[in-house]
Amino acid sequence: MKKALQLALGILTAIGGFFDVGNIATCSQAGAAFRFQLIWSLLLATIVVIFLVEMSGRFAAVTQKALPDTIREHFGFTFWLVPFLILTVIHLLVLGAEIGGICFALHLVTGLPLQVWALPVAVLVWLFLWRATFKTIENSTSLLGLITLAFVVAAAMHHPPTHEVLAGALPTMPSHDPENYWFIAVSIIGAVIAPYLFYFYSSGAVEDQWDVSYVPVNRAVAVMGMGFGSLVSIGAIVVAGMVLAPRGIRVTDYHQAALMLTQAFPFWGYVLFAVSMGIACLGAAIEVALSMSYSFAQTFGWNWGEDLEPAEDARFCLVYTVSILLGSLFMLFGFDPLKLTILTMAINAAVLPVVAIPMLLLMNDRTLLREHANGVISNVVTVGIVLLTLVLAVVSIPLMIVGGS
């Protein structure tokens, strides 16, 4: 039963690292501008993230160590320092975007300005981390996150043309605005394969005390958890393609994205969008803040663990406290949440090699993983993932400049 319940970790990771403010933004833009044409980019990202999540969980289960800790030990502090600094900046940007998503959800419900909610949301996220155990965070966020299935239900209610949806699963050249098409494709991949995702997942597996017997469970968690996030995200693309695209609505502001569910649910659609966005972004903000603390603690050899009392890992708690405060400043100072999100997703794509390459090297170390090291199939996929991340690193920022308007 305990192992079966570990699916909650996969769903939490999916809600926080898969369907979050990044996917809400990119999927709504993809559907509004290109209907179902960009479903292929989401499917590609899903396959990649399933492999990477499975690897990070397998690594933690076999070694009982999280990835940042092992990268530092295995390659040395000097090697790890540059990726660590880059990821610290990414953590803060993503955390700012997720807090912005929660603020916007509250703005939709109350009508109050985003800035009003910045500090209260920061306090909410902080209190959740300060008082809750890892298991409480896992289970409550996973259960509440099921509301995001509203996008899947809405997609089914719109009866999209099946042949068009299936055609979107294969890459095609865009009929218009190619720069924006490829920019959104890259952004979708950057939103799904978020760098912090794997550090959070491996650290969460250590928190849950996984051992080698969890390797099969981890595989199921990776497939089912990421599959859940992918299903919801495809639902969001389909709904945007059915509701926004025919009306010529381009998503340049989250207010336009908030219209997505109003046709399927005329009375509750606006509220369902706000609640789905708020819960997804809350799960992501908690995940990112924890990932930030995990990375700092494992880099500098501090005590760490969400289940420890704050007095036992004071520096771990200090990191997420400061990071949440800094993340809230983006909204407090009036940053546009959608623009911040799109910028962050493009940067996510640009720095993927910094995360992927060290992790994938470790997965072939038989002194660490023994018979659980990558096999031939995993290594073929690994090479493909490395090549993909290198391409994304090269093209993401230029595409943002020419196609991200």
Given for the second form:
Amino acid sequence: MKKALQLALGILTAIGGFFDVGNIATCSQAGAAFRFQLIWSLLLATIVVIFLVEMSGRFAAVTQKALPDTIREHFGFTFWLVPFLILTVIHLLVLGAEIGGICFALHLVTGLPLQVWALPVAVLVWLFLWRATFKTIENSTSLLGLITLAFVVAAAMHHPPTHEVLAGALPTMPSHDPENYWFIAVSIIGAVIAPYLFYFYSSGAVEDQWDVSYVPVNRAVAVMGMGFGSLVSIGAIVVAGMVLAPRGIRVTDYHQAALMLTQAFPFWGYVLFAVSMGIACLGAAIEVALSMSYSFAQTFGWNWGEDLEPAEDARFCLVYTVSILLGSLFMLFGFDPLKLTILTMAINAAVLPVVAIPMLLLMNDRTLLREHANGVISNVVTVGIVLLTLVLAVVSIPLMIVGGS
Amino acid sequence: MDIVRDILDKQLCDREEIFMGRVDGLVLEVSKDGPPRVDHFELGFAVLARRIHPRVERWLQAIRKRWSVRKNARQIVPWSAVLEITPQHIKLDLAALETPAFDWERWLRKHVIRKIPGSGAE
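Go ahead and give the structure of the form predicted together with its partner chain, now that the form predicted on its own is out.
The next block holds the full complex; its first chain is the one shown before.
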């Protein structure tokens, strides 16, 4: 029974790490511009993320160690320094984008400008981390996050043409704007395979004190949790394809994305969109800030754990406090939240090899993982993932320059 | 045991298994009549900075002179303090809170964290 409850970890990671500001931005852009044609990109990313999440959870369950911890120990400080610095920048950008998402949700409901909300939102995110235990965060965000199912319900209510939706599962060449098409495809992948996700997930498994007996649970968590996130994202693409595309509305601002649910729910659509976005981004912001603390504490060997009182791990708390403050500056200084999100997702895609390669090397180390090291199937997929991430690293930034809207 | 693979960069913890940094540096003693042996571990940002580049260490030392709560940039832990080495960590016969590894932690607790409500400090 306890292990059944552990599925909550997967669902939290799904909502926080899977369906967040990046998915709202990229899926609404994809649906608005290309209807269902980019569903394949989401499916591809989902398969990759299921494999990588499964590996990072299995790693933590077998070794009782999280990834940043092991990468420094195994490859040495000077090797880890570069990914660590890149990740620190990524964490701050993602945190800025998630805080932007919460601010936008509040702006939608209250009409007050984003800048006004930057600091109150920062305080809200911080309060969760300051007072809540890992379990509370995990359970509250995963329950509240179920509201994002509104996208799936709305998608069903629009009765999308089934054959067209299914056809979108296979990659096809676009009939217009090929640069924009490929750029959105890449940014969807960057939004789904967020680099911090694996560090967060493995640290969370250590917080939950997983051991070898959790290997099967972990597999179920990876598949179901990520599957849930993917379903919501497909819902968002379909809704955008049914509501925005026929009216010629392109998403260049979150205000256009906010129209998505107003057809299915005429009265509540705006509010439902705002609440879904606010909650998904809040969960993700908490996760990213926590992930930043995990990576610092493990890199330098500090005492860490969200279940300790702040007075027991002062440096751990300092890292998330400063990160949240820095993350809120983007909104405070008037950055456009959608542009920040899209830029961040492209960078996410570009840095994937830095995350994927060390992790995949570790997954093959039998001195660490014994009989739980990657088998043949995982390794074939692994090589595919590394090749994919290398291609993304090369194309994502140039595509952003030519195809970003 | 392979000292770079199994010791360097490994997590250190005290008697109570409180994490107290990592093995940032290893110092060997070379004697005429015997093989080299590990004398002590070094801990601290200065040790890490030197591993990147000596110049980075000099920058760090310059910053430290103006702004630091630590007396020494390097903390030394003698090999004799090692209690056990497990796959997870190296356990030391020390109390983390009393060592320089916790200088920053202590300073933060006293000057920042305690002053914020709900920190769990008595």
